[in-house]
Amino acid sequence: MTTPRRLTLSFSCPDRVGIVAAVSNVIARESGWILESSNHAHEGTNRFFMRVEMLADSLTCGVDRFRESFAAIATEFGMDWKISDSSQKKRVVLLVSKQEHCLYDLLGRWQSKELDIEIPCVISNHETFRGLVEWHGIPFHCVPVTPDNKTEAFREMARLYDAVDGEVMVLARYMQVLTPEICARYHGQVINIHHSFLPSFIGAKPYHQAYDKGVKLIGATCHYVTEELDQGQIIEQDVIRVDHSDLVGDLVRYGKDIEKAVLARGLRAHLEDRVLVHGNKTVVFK
């Protein structure tokens, strides 16, 4: 069964009376068929967030004309907005190192069409998964990263990403800290999976940190990458219970299952424009 083409409108703006009515009216004026609508008003900052899905083919004016019509409303209300078309698959570049579980999971979801995306290439700092990636028919690029060549390596990574018109960069256990220049250049485009329930246990070996602390819950966090290590806006999180009998290896094994699920959910939310960033927080519409 073919999924109907959808347009997704998402925006935030200063809160005031009449926003929902104005948005609904401009859609109705063009005979737009709304499939899903969510909104949230944040009292602390007086900010309003909204996401609307509609049938693209229901618009009498066509998509381009609708964008032009909506632009007037967006200006009036001071909106930070975008409209995405489901017929244009997002181009997602995966970055990996020597940990395979998140890569395997995302490739499986891509191959089964659970994630309806394009993966124009995979970039790694090791050759480990070349065979796997190329077996899937995806170009694989190895860009070694050492303490002495980070600037040049990340410059090459950025060149490869730009060359394939990448829209989303996923650090699927890439295990490298991106430079501030890369973080700033691709602000809002880079998603990471951290093997800890942030803000606890940032940086390297969080399972070892958790074990030493004797925690009873471990987790994983999918977040946007910013210049500050593991401090980007959180998209998705989950936890699993552990006890005194579990060793570090057990925590790592349990954690891998959570990491895969959390990364997939967080990436999907981003791809479907369900995530709206506001300061150091996110509004994530389910």
Second form
There are 4 protein chains.
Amino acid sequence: MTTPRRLTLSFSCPDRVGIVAAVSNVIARESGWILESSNHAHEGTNRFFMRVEMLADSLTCGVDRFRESFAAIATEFGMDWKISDSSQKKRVVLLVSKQEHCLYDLLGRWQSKELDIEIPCVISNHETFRGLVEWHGIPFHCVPVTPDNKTEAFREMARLYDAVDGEVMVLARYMQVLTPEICARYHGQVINIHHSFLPSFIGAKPYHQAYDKGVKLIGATCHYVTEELDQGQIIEQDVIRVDHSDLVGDLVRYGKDIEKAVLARGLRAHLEDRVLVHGNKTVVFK
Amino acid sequence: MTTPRRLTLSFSCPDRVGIVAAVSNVIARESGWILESSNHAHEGTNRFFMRVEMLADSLTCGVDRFRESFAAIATEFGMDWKISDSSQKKRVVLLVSKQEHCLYDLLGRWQSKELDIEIPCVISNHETFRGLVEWHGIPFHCVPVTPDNKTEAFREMARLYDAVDGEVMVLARYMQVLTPEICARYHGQVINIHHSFLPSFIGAKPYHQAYDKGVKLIGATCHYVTEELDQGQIIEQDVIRVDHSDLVGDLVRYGKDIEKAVLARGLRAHLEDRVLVHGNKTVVFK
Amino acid sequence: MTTPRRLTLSFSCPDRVGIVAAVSNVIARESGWILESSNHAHEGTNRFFMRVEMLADSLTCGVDRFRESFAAIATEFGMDWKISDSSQKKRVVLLVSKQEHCLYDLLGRWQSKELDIEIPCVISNHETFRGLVEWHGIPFHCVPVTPDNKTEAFREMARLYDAVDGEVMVLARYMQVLTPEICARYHGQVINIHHSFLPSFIGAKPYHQAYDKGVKLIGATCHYVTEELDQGQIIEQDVIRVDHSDLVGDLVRYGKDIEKAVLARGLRAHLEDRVLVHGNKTVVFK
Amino acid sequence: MTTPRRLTLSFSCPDRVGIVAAVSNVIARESGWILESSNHAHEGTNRFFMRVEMLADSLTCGVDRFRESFAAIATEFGMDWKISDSSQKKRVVLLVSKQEHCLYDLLGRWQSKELDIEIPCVISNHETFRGLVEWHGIPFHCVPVTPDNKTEAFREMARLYDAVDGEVMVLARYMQVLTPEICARYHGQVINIHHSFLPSFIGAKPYHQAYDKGVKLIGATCHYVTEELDQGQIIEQDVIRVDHSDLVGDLVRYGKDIEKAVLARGLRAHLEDRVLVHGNKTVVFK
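Could you switch over to the form predicted in complex with another copy of the chain, since the one displayed so far is the form predicted on its own?
Okay, now the whole complex, with that chain kicking things off.
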């Protein structure tokens, strides 16, 4: 089954009467067929968020004209907005280290077209997965990172990312902390999977911390990377039950299953423009 | 904290271009402030579902005029619609037997105003909970049901329900199968909690069936009551993990926790007009 | 169905070869019929934990003689041990404030004998639930707590608890921090339900903290009370999914359902001697 | 970290006084160090189940002598028993069709040694995954199955399985129903992942069935294959939440995540001798 071409409009703006009416009028005027529409009014900050998915071919005016029409009301309402076109696959660069689970999981989803993206390259600080990645026909770059070369190494990665016009950078259990320079430069484009249920167990060795604390559930958190470690906006989380008989190694093993599931869900939401950042939090439309 | 008066509009109609625009225009024209808005277009049947929650006091025209204005577009689009007013509490009649968990749970939510409803009476086929119910200041009617008096007993219950202008009938682990007459008469008003994860284990003794099958999760299902036993539209479900060491009595005990949680969530969704029936299924807006 | 009288042996001791053999020999020698048996060897601290549930009437020697026989091997292996007798119901004192959910939940379980305990009294710092508690035939004591009378108030509560030979004190959403004196005196007897997924959101207003952080799941934690606030050994935890559309009031409401379920499960595990404390953690035998 | 060599004893037998004592005595006599021990007495059938994991090197008598010693009490108690040795990796043959998720998942776990098994070959009715499997250094056999050649095709698969001394056959979303001959011949060795929460939605297209029914959770079931379709003993199950907005394609996509997680957990339990079959059900020791 092929999915028809879709346009996804997403925006936020100060809340006021008439936003939905204005947006739906501009769509209806061009006979736009709405597949999904979600919105959220945030009481505290009085900000309004909306996402509309339309059949591209239903628009009588064509896509470019629609963008122009929409730009007018976007200005009127002070919107922070974008329109994505499903016919243009997003370019997602994966960063990995030596752990396999998120990489295998994402490659499997890409191979089966469940994730309908381009992976222009995979970057790693180790050679471990060169063969697997290249077997999939995806270029693999090894950029070792040491305490001494960290700034240069990340600049090299940025160069590789820019060279393929990367749009999303996924830290698929990449075990190096990004430099502030990179965090700032690719703000809102870098997605990490952290191996704890944040805000518990920030930083290194969260499974050891969870084990020492004796928690009865462990979790994982998919979040945007910001300059403050493990403090970026949370996109998705999940947990799994553990008990006293589970050693740290068991927690690591259970955690891998949660990590890959949470990363895949969070990444998919981001790719479908379902995630709108709102200060230190996110709106994630189902 | 007091919640401001709200109007909740919910409807379904054949899908076509312009529904959201028409609805949001009629709201915006009267300066209606939208608190929540959800919609769903069902591809297979080409039917459109929508729910909008508004601040009642934001409408410049008043509530009655708004209903009139809306009726015009409702007719135009062939809508099945209603508008609920939060200032009119819904009248919910509980039917119980000898099991306590759902009754205690609902009374607790009512006592704390978490469920902002009227409970004009509780009806039971046993005297077990008369004291508890009456202590809460709620009238209690015992209507015994035997194989011989079933039709008359249910007519008596219908009479009691009608006498208090009942709007919702909740079978809170009420252990008698309703007569077809009652099912037909109160179509869409009767909510049951079934003690299995339907469609598994339809009918009697589902926990025994689950035990015999050796399933690793057991569940509960909140659904509308229709004339076909345990086949009504599903509103909400949940499950809990069990293992080989759990006897039927343990399943019953775990199940009680799921039953009361699922019933409370399903009932709340119904009371807030979040549930729209669609053939043998439901749309349940979060 | 009536449950036959059971003896529950639970202990921990330094791990070594032969513990299970010694314990099972002393049971087999007296023809003890084992219903359930669980054990756990903790690698890090080399400590061994075990729980055995037996049919009391299967012991050819009688219960008192069995205790004596067991005491000999308990000494040999340096065990920290106890034997509970199901024919002696545990006396559980509930402390509540103004929130109803845990109280209704526990009273319902007690009323139906799901929790086969005595509740010799309920203590509260408010009069809110006097009527409900007394209707159940349970004495209710109101002990107001103010900044000025805190020490005396808790001494009065201790007096009430001692007067009924309390064995377990349950803080069923009791909204006062216990004095260090009380924490020390009833060490291992006081069970609290904290309204967050600890160690996240320690202290006051955890749902506000969770809302501000934008987590995608909220939780509750049942733990023993120790002198350090919210740092006692965790017995049970659970979580529920939330999203951007949920306000603090919604989190509070969802949280109530998790709180009462987690408290009930944790309390039951404690009552059945399934919880063995191990430093700052617990072993909880299923 | 390397795991020390372990012996895993598992058995079931008629329940009676003294089983644990006899078993633990024979272990203690040879100074066997117990790492984990679990047991279960089934009331209805009066059958007893036990699993003990020991450090192989702790046995003063060596592994072979221990087997002999144990055989004596096994005979005495009428045990159905076995002892597995972690130094002998189990040989697991995977059967796949065109869906990638379970295969990628299991290969990833094998590559990282999370699953410490041998995969002597992968068999498929399609060529789809030859490259991926062979890249991992694992032989790949394509055995097409048509209505005409079904019996011969499965005999060929049996030949391939026998040729590598297969011990476990995993249907990792293998889309052909096994012949009764194969089911009977490899009884207790064949593990399937079914894409529904059994016993709901037996047979073909369970996600379509689930969609038509409007359930609010979908699931997957890992079970042994027996001659009756989808009726084998259940090893593990799990579910995921869905709603009205999810189309069949969405259910399939969510389902994949549950399927691979449930299959991996069920397979691991089987490989560690945690699963003991008991009539049409299983005992699964955590």
